[in-house]
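Here you get one chain, nothing else, as structure tokens; it is the form predicted on its own.
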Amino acid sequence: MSFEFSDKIKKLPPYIFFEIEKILEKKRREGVEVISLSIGDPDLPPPKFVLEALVEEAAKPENHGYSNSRGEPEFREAIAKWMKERFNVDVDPEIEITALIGSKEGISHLARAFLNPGDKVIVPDPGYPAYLNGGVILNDAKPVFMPLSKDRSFLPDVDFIAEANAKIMFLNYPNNPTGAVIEKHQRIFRNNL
């Protein structure tokens, strides 16, 4: 039996991290000692108290089922508290916080909730591949690539954003993959850094 991928899947470019993994595997089979600088895997194990808590909680039968689909209330409340303490931002744990299995899921599903075929989406370039793949291509949207250049410290250009006339813009700082950050005192308007 053979299967054919959907037209949407066929539009996806090769996933850069999968391509890097293939190269790493090949080099390791050849006996080359490789230090991977691709996906941001931690270089240190979790703290011992975290591992101990995981073992303790995994042994409890009441934790063997599915959790609340948005994340347990205590978890969402802890996130709201952290957002307030860390960023002085108030978020409603009942409405504005949802647990995810990962960022790719959130990016793809968020875009799916708001995009129609042909809608424009600003995608930072360079940027996290999930923006283009899950957020744009799999939603039949049209990417508008926003250059993030070293001479602008990888900051977005607000004039570009306004001119793009897009429905959604993907943007995060610290920026993936550049590592750039925006400081509170920085401005992102053209010629006004």
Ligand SMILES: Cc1ncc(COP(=O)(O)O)c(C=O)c1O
Given for the second form:
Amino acid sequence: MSFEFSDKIKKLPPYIFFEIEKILEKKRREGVEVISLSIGDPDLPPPKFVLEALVEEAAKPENHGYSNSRGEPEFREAIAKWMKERFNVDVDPEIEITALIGSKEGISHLARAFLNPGDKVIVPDPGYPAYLNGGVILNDAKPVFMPLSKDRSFLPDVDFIAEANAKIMFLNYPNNPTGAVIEKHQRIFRNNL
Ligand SMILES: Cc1ncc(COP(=O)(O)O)c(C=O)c1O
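For comparison with the form predicted on its own, produce the structure of the form predicted in complex with the named molecule.
So here's everything in the complex, that chain up top.
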């Protein structure tokens, strides 16, 4: 039996990591020893105290039900505290923080919550594939590709952002896949580079 994918799903380009996995599997079957440099899996285990806390919490019956749909209040408060200490940014744990299943899931749901068909979205190029796929294509929005070029040290172009007139801009920093870093004193405006 075969199932027909929806027109929306058919619009998605091949998922790069799936394509790489297929190549890896083929090479390994051929007996080639491959070191995968594709996906950024951690190569160190999580700290011992984190694993111990997980095991301890998993054994408690009060943790076996659903959690608060926005994330437990203590969890959201801990994030707000971290944002303040780490970045000196005030975020309201009541309305500005929500728990996600993962950030990839969050990217597509955030876009779904804010985009209407035809809305413009700035997508860094090169950029993390979920921005274009889950963020733009699945919402019938319009991508505006922001080139991250070597001569600008792969930094976003603020003038481009102003000209694009977009509703959403995706940006992660240091950027995946360029890994660009900026000095604290450096500014990203075109004239300051
Ligand atoms: C920029 C970026 N966002 C999101 C993700 C996915 O994160 P998660 O595992 O939380 O879904 C990745 C994974 O590589 C990433 O590079």
